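Quick heads-up: it's one chain on its own, the form predicted alone, in structure tokens.
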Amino acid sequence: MDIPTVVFYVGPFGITSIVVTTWGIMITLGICCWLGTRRLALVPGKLQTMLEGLVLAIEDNINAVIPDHTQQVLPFIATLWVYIVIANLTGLIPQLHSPTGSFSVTAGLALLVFLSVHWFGIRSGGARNYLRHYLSPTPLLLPFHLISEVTRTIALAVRLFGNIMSLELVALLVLLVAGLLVPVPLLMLHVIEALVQAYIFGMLALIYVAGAMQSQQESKKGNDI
């Protein structure tokens, strides 16, 4: 896998090809969302039916984990899933690399999940009740709770980065050795792995968010008893 090159500079900051690709994905998704929702109808067309099916599928997955707060976390989790799927599949386009094959991108996504977990937990019932669960069942466990928060965030970033980077590296090595004799199975492997890794990242984020909201509720119930 090639090292991202600097495309242009903004003052002293170099904008790499990974950043440009990421911006391109975000702009494309924004345009697609606008085109797909500007003419919603009671009798949906093919595009609206496809979009509704996608949203319902994501909603069902969220509802299976955290049924009481499905609509609250749906925009965040759905955005994560859609973005990561597209980012993972970008590596199939010639001359482009998956942004998720860069650790800076996956670290940013993991940091976003880290902040969102606490935001949803605090929003669910207040900062005081949420922070109290770190002292449960005993304040002696506070350091372990904090270490767990940091390590799972790092693991989230490393897992996605490692899998996508290794997938692109294996694809490059196979093409160098076998030429174009095995393109279709290789492409299918890339597509499947891209979907699986996006699903795993989104599900882990959902589980972390659900855990924060549920722990906050349990802490609140303990205070009421």
Given for the second form:
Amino acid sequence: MDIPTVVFYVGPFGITSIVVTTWGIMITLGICCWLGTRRLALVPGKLQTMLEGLVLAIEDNINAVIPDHTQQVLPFIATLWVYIVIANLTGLIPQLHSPTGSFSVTAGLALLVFLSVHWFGIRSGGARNYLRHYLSPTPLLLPFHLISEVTRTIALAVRLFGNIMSLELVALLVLLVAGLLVPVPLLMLHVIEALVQAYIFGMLALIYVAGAMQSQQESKKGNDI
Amino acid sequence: MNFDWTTFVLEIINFLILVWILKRFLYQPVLGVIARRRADIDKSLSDALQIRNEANELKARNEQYLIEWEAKKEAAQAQLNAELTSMRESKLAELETRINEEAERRRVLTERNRHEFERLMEERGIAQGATFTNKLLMRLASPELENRLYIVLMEDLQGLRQQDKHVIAVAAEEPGLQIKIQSAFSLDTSKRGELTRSLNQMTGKTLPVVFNTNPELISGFQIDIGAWILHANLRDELKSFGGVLRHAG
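So that was the form predicted alone. Now I'd like the form predicted in complex with the partner chain, please.
Now the complete complex, all chains and molecules, led by this one.
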């Protein structure tokens, strides 16, 4: 896999093609969403139906895991799904690379998930109650809790990065070895893999956030009893 | 596995910006319109439910009205039937009364017509009888019959009751009165004298007597003493006879 090239510099900071691609994705999504939602009607058209279907599908998934805080976590989790799907599929466009094929990107996303877990957990019931769950059922498990927090965050980043990077690498190798049309089935596999990996990443993030919020609620119930 | 801190930091910032963009331009509008639609549907359902409840209430009220109306109709029909029966009976009774009255009236009318007819027949018979008698007596009229009637007149004058004599005496009190004696045939002097004497004796006065001949009397006499008139002739007897028969009829 090619190393992301620096497109331009802003002072001492080199802006890589990954960041530029991400900006492109952001602009495209922003324009599409603005165009798609500027004339919403109670009787929807085709585009509005598609957008509503997408948002409702995401909402239903979130609602199935964390029904009490669906609206609270929906923007973050839904954006993870949307962005990672688009980012994964960007690799199918010639001359572009999936941003999620860069460990810097997946690490950033994993860090955001790590921080959001604590953010939503603390917002749900306060920092004191949230931190208390690390000591339950016994303070002896605190190190394991901490190791778990770090390792699952790293696992998130490495899993997504490894899968997407390997897909692009395999596609490149098959294209080099077998010719022009042979990688097409592999590209179909790329599409499926992109969707699956986005779903896994978003669902794991959702489960982590839900775990933080529900452990908080369980701590509250224990205190109430 | 290259790691670039600039990319790492920028990706975090980019993602947070993307969260804001999608929240602003996708999630909020779409969820908002879905919420509005749900509210609209809920409102429509609520309105429909309310309309259905109102419709059910109206239906129940209308059914109640129908039941009440049916009861009123039956009561009114029963009352109407009773009134019609009463009216029919009344009309029948009235009609029967009228029929009876009409029958009675016809019976009375028939009876009266029959009586009238009988009376007419009787009068005609009497008239015919009187005409026949008149014709017969006119043929039988003669001085001999008048002599016979003179004897009867004299007997009647002789046999007058005291009350009748008093009436004649009162009638003779009229000043300037003269006695008129009419006869169908001319009387001789002796009869005139005898009549004059008899009348003077009966009135108790000597009144002038005038004798006239009147063939219409057929036979007999008519004596006028003021308001008192004595009929002793066939004409007046026939008249009297006819009147008696008429009254008897």
